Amino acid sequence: MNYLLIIPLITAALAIAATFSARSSALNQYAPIFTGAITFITGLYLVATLHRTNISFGGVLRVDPLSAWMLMTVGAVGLVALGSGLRGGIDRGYSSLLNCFLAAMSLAVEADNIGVMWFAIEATTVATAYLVSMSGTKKSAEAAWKYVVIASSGIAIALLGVVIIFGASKGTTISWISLMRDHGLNQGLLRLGLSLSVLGFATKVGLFPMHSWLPDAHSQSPAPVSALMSGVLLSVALYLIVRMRLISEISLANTEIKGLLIAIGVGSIGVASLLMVRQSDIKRLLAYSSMEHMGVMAIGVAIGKDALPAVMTYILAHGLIKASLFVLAGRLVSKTGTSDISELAKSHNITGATKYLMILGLIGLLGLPPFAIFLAEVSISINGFTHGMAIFIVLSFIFALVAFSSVVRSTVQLAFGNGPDDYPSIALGIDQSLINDSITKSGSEVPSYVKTSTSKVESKQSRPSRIRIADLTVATALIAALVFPLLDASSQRAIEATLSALTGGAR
């Protein structure tokens, strides 16, 4: 079962090969995707079949269930953002950016050695850094550069605590599994390597003060990349945190390292949601979203093992979510021109299958039930309670509120418009061409989507209903969010135990 390991990689490589020696459109929509499903089957295979054990290939890659878990989320969003938002018409270089970006997070979840986790993570930089200015406007070049020197910034000083570390095993190791077992390595060494990695790396997950970088290069990024990076790529980022924290946990850096990761969690959910208060940006308040529901999972971590299923369970349910509403919104902007929340409203644009499944997206990204995201939550704030932290919990509660009635009021804007004004009389099935007469003779101008409603709605009543692809995707993906992380139970209980059996012999 070990060659397992290798298949995403190799997958990823044949298509990056085939679309180049094929040069077929149809070929350079269609690898990622296959990539993506390869990687998801990949994942879902290991996750049902790892129970308290683990696998490794060549002594570079190693699954535990904590890691195929991670696998099989890479691979879920994968095929729900490429699947669902990827059109034809593009070109080889853009599939083969999606083909490595795809591959790299692959490889940082499955690698052993924290040295390779590093390079894997870097190499996602070097790929979205071309994806996120894939449209070629100014303001997407911007976003690029600031990405690449903040989260280059960042990874250096990830690189410096990998160094460091390697320093503490007095130059032996630095494979997490041996870092868990060996009992001699030099704890002053150790935490300050610990702690810069960590803060390395919170950079990539977007953890406050390292976070300016992510609304700009979410809001201007392709909608599938938005969706990938949002979705599972600092969830990857957060998951080097994840081994981090365990081997905190049998050291003495045990302190220093939950303390960091409660200051900049707390921090992210409440500069996020202070930044959400004004946002009229779809993509930007989706962007400042994932900020602070990644703040959230950063203090489930530094709780420790006993809250970290929740967080796996977190990862999942928050990936399929928001990558279904990065393509969502960008099917709008796409249609619209404008990313503007008023301005969607009033275009009268959100119908059909896309308006109710941006709702029911919305719903599960404010964490209600009965979407695993409300379960999760729970879990953590009930650790966090059990563990001594109530005033941190009770802290970030007061700020997600605020996060949370800025997500509510745009879902009431997107859903219904910004007032009386907004809603178009022909959906109350009264002739267009009065209103606008009444209009006119009071010496009234009458509003562009006025005018323009009657036409577009003839023209969609004019054409048959009709099932689309990328709508049962995202529909899919949502539903899974709902019930997925719940339903496999065995899984949940290998992660507890992995994570005990890694954490049992803490000193």
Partner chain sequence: MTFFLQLCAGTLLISTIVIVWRRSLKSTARLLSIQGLALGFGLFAVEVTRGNSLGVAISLTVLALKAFVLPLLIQRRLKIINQDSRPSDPSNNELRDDTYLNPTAGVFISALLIGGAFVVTGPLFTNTGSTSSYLAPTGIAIVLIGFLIISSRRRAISQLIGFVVVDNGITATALFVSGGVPTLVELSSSVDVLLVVLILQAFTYRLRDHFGHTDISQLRNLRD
The other form holds:
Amino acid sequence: MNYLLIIPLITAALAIAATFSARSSALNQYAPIFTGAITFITGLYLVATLHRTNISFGGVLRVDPLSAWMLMTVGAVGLVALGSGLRGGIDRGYSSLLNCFLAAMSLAVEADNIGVMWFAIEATTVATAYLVSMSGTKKSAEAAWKYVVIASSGIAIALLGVVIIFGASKGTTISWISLMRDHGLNQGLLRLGLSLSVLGFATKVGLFPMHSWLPDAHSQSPAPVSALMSGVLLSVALYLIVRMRLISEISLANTEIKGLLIAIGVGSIGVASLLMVRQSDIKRLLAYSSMEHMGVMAIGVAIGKDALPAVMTYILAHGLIKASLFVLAGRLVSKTGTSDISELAKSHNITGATKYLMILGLIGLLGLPPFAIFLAEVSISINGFTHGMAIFIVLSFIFALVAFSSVVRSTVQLAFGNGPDDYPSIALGIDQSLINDSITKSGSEVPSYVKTSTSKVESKQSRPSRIRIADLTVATALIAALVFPLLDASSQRAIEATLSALTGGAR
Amino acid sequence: MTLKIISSILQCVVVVALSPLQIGLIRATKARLEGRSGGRLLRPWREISKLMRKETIRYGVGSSIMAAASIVTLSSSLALALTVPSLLQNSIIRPDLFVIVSILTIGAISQGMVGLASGTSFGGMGSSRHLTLLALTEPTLLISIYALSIASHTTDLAKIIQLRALHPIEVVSPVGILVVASLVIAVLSETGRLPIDNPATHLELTMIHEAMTLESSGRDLAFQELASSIKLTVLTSLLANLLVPWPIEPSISLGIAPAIFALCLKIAVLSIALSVGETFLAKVRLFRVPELLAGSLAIAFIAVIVSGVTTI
Amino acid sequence: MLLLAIFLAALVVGVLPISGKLKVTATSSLNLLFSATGVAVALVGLVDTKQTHFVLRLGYQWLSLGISLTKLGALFLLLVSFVAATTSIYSISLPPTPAVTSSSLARSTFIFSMMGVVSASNALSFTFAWELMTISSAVLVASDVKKYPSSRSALLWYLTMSQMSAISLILGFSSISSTRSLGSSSLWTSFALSSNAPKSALGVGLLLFAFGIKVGLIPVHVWLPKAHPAAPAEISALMSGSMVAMGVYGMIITVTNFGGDRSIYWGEALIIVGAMTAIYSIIKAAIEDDLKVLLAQSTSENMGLIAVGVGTYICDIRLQDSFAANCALLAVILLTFAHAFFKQILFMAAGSIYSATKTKRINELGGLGSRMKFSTSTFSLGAIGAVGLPPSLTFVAEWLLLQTLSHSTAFNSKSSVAPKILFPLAIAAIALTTGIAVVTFTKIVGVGFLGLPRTSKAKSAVEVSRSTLIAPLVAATFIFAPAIAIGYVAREIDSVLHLNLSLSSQGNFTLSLPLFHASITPLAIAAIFICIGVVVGGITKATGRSKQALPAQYPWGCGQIAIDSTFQTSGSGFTEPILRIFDDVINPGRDVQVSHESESFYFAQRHLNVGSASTDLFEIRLLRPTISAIEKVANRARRIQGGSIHLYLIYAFIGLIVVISIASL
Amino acid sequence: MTFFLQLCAGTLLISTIVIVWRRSLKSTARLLSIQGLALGFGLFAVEVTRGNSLGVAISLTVLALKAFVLPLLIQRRLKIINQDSRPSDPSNNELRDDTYLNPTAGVFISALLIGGAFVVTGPLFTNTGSTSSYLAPTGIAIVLIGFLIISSRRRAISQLIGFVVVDNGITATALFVSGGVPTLVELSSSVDVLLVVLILQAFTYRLRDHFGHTDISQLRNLRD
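Same protein, the form predicted together with its partner chain this time rather than the form predicted on its own?
Below, the chain from earlier opens the complete complex, with every other chain and molecule after it.
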């Protein structure tokens, strides 16, 4: 059963090799989707089979129910984002980079020691750097530069943390399984190392002090890439922080890390909700809402072991919904040419399927009941109160309310078009002229990489076959976000069991 | 149960008989005070019987409603006469504070409907003012009766009067005086007497009660006049009983004659006092009336505080 | 789980894109069936002792959505399903406008979620159903946004406010559950008194705030007059009838289960807020010209009275006067039922008046009494209920509330000072509110229905189709029937919720409270009125002389013969004295447009119109400033993402230094 | 053995401070190679004392990478700029790197950072296993100074240089605390650094043909 771990990586490698050897554009498009599917299947299988134990392969890879769940999320979001987002006719480099991206993420999830995890995350930065700058406009070059510089300097901090943790274990091991079991760690060094690596990985999660790259990178990169990034890359980085938190909960006396995580979490929710108030660009709004959701998850992680099943559900649900939303937003932007919400609302060619799916997704994003995000939020808040973090939960919910009102305003705008609005609905209150001149119109030209220019799509009233499948995948994604976490009781209990086994046993 | 019915009917007949006389007495004393000769005591009765015989003219649109509304006004006043313990204690409905106020409201609403149905501007204006003032007097009525109920642990007016009869200290206690003061203002505004509404005037813009009955004629007018006079008598008898509670009889018995006589005496004294007061007072501008009523509400509140303190 | 099956059927029909008319009738008849079974389940729930349990286990140990019908839940389930049944009867005969067909799915989810709220077994399923109710009602409010652009902003207000209530609900439950073991799946049955007071007091406060928003108490009532009228008629009937009752159900649950601790003064706060809400919203209703907005305001007025009742309950519990407390609870339940029934009729009748005259403004109505006999008479019946005249259930409930207010402090002298001052104030507030309610509803009935038709719309009004008027009639009987048999109804509720008010002694028609030495028989009051009316009517018939047909008579037209409708007082004219008296509360904006003669400024032309728009005090003073404050902060916050990479790197650098220094100290 | 490490730590610190001080990019490239040399030599010394041959091989590759490959890349980049930059227009002289901090302030702050690093993190590194762990704060100081360089220099290339300095700092800390990280991590981190440098160089070309200059502070149109 151990060979299972290698499968995602090998398929990615094979896919890259295939795309380079064969020249056909269809293969370019379907190779990444194929890798996504394989990862998803392996993840699903592992989630189903693994219960208490964890399996390792060649000392480098180790998977336990927690990372199996993450593998499944990587696969699922990959499928949704690439399945419906990718258009035909993308060039070789683009599809191979997507494959590296997926491979890096699955490696990060399966890695045994923290060093390899760091390498995988750095590899994702490298892979996405080019993808962000793909659209070839002036803005995307700027976004790519900022993304690489901030992300890699942030990750460098994480490397410093890893090195110090290695020092704390007196040069013996940095595998998270043994770090949790070993008791002779030098407390001071471990604490410094852990907090540095948490701060470092927080950059990739887009949390408060290092969040600045998130809105630029997500709004400028093409739709499937930003869907993948905000859907699952942020959560993979969060998974690493979860590992750090587990180590700190077991082998670290005081709750240093918890305080840091809470500060970062509440900070990012606050900053995100304030920046969303005036936001009228659909992609930047979605980016900020990912930042806000990541903040809530960070608080969930700060609570510790009890809230972990909730955080895991939150990750999956948020990943699926955000990926489908980004894909839909990408299609809207490419069709209407502008990503400003009021213009989108004005232009009436948002077709039936996209509009309803978009509204459904936004409802899911707002954390309203039928979707799993609501359940996760409630359980995080209840756990937070029992662990004595009442003030922070209240604070973050107040900020979440501000974010809620801005997202609701855009949903209503998209659903019912711009109307004369007396409610000083924050952004709507100020007159349109202010918005237009202050933010240069982000009407990015049609991305050059897509060989068959989208204008053809408009003229031929959107090739039915292609869009229909995409809608289908998006719809399944949303329904999955609705149903899956609710019904999947077994995996939650599995995660719980292993956590208690791990933490209980190790202590 | 039958004894109750008979005694209430008797009380109702007595009150109905007395009310036009009281109106006559008030008008006579006012005329005499102002040096006029003034009509005889029975004049109101003759007016009502004349109206009963006259032809009822109703404006086409609101005809059916005006007839029904005037009947409802009269029946509400009669119901009031039945319940309020002016002569006897036990009545069919226990004279609870909120019940009396609601019956008053029904009467006021039907009177307002008559004003509105007529389709003229004065009717609408009169009913809007009448109902607004009713809305402002209701709190005073409730609070003053509540102040009384603190001492006697019940909001049933008959029991309150009995209690005051048993130990007269209640009548002269500060609570009693304050309550009666606030009730006087409330009754004046309820029945439309001088400081709030001049019953004798025909100046359209100032009248409140008269404006509503402007369009009705013949039998409707008779019912409305009778209804308002009954209301006046019932409320003055309530005031009188609160001040002088003694000759109240539990039910029909030999002592009924002196009780009726005592009631007439009390009502006569109060009516004379009312007419004397009215000659000295001028009508208050409509939008100063809320201050007057707020004053009476304040007095009632002081009564509550005082009664709350004294019982501990 | 019959309910579930039928609900799914309703859902399926909702989704099916069948033709308009068929779809409307199909969904509403299914809704009818659905709510009828709801009534049946409620009755069964009331009668039998064992509670029906059904738990859907989810992922983790306590995250389970469960249904278990408590007695109180069954009572409210009865209310919800009855209101849903009558509204679906009403909606069967609705014309298939696009608004109705598109929202049929939301309609059935709305009813289902309300049933879910009432029968939720633990905190999570309660919040789940609560939020589901919000979304489905939001969709319904937005169903005909094409016609009314203002309902867009109503939707925004409504969604943000209900999210605020949902958040405080979640926070309240978590703070309460934190004082309890997390594992307890049923949060309200097991404990009366929470262990450490401060935390649960905060929890109770938060929960009351959440339900306060839904019920529309003072500072957060702004959305109610905006959202309820925006929905189509039968939906606003459903919303004002039963959705608001959900808020009351929540309040009763929090108060009976968690409100036990002694220290915190939620009771007094609720009474003050309730009284202020009642007065404020009834004054706003009085001067309101739009019929549906007026009814929404009167909903928040009744909710104010209910909040006073709940506040009295908490105070009496604190004063250990359990008899008065249970009386207050009974009053609250009766008031909620009465409000649900009469508000339903008012909204439905308003709906039929709107569909007949196409205008909601009272100033444009007039003389409808003769044209639309049936709907105006049902409206008047509803108005009697709304004002609380004797034979109606509201009258009995308000009487009971006043009795509890006036008696609870009279007895025990050791009660603290606050109730001694607060209760009389509350009585004065209730009296003032009923008084102004009298003015408001006389305005509608008098100005709207009597006199001459003021506009062509009113003139051309014609009675709505018969079938839409069955539902209001059914509801009308339920305003007066329980009031007449008040003894039986009170005993039934008393036995179900075992409030032990020892009411069993009298017959079915009198409700007497031994401890308060007070009793009331609405039947007797009604009987007196009827027989006096008959007697007087009989006398007039007998003495009336036969008269020949009289020529058309004209009222006094101040010298002019031809009188027309402009002579009549208009709706806003009728309540202008109230506006004048309470003008600092409402601060009306008043603008006067005068069209001047061309040659000189001083001579006005033919017409001069005075417009006075009433703004909402709390919205202007409290909510708008907070929103603009958020905007200001957001403006400054935009500089965080200022664009220069050096700024971003400095953030990271400072973060690094801070972490290093903290980690190593 | 410890003498070698002290020597290596000393050269590292001095070279970083000079990088902060000097403006011209050519001299900073040369200083980077000195740093790489010192680090590689230190690693080599530690591995030799430990005596495992694989470690020695790796340290030699790292030495080669840090001392020669990276500086070479940067010098090649500077040569290209030299050809097509217009010496006549002083403001756009790509070779001189203008920064928010004038040299004296820069050196003063880096001294502050070094002092702070020693004072704050000093006690942490006392009771670790290896003898030379007391030198670790120098590594952390270098990381901090590297960050200072990244966040205060306007030229794209100097941000690249700052990033390399941060990475040298990290390897230095690893060297001092526990004598280098396990082989797999060592290899992967240096490969990653190489990749990032390559990408940043590619992006500087892209920035040049989009914006015509590589002054980062003008990149302003992606803001909220």
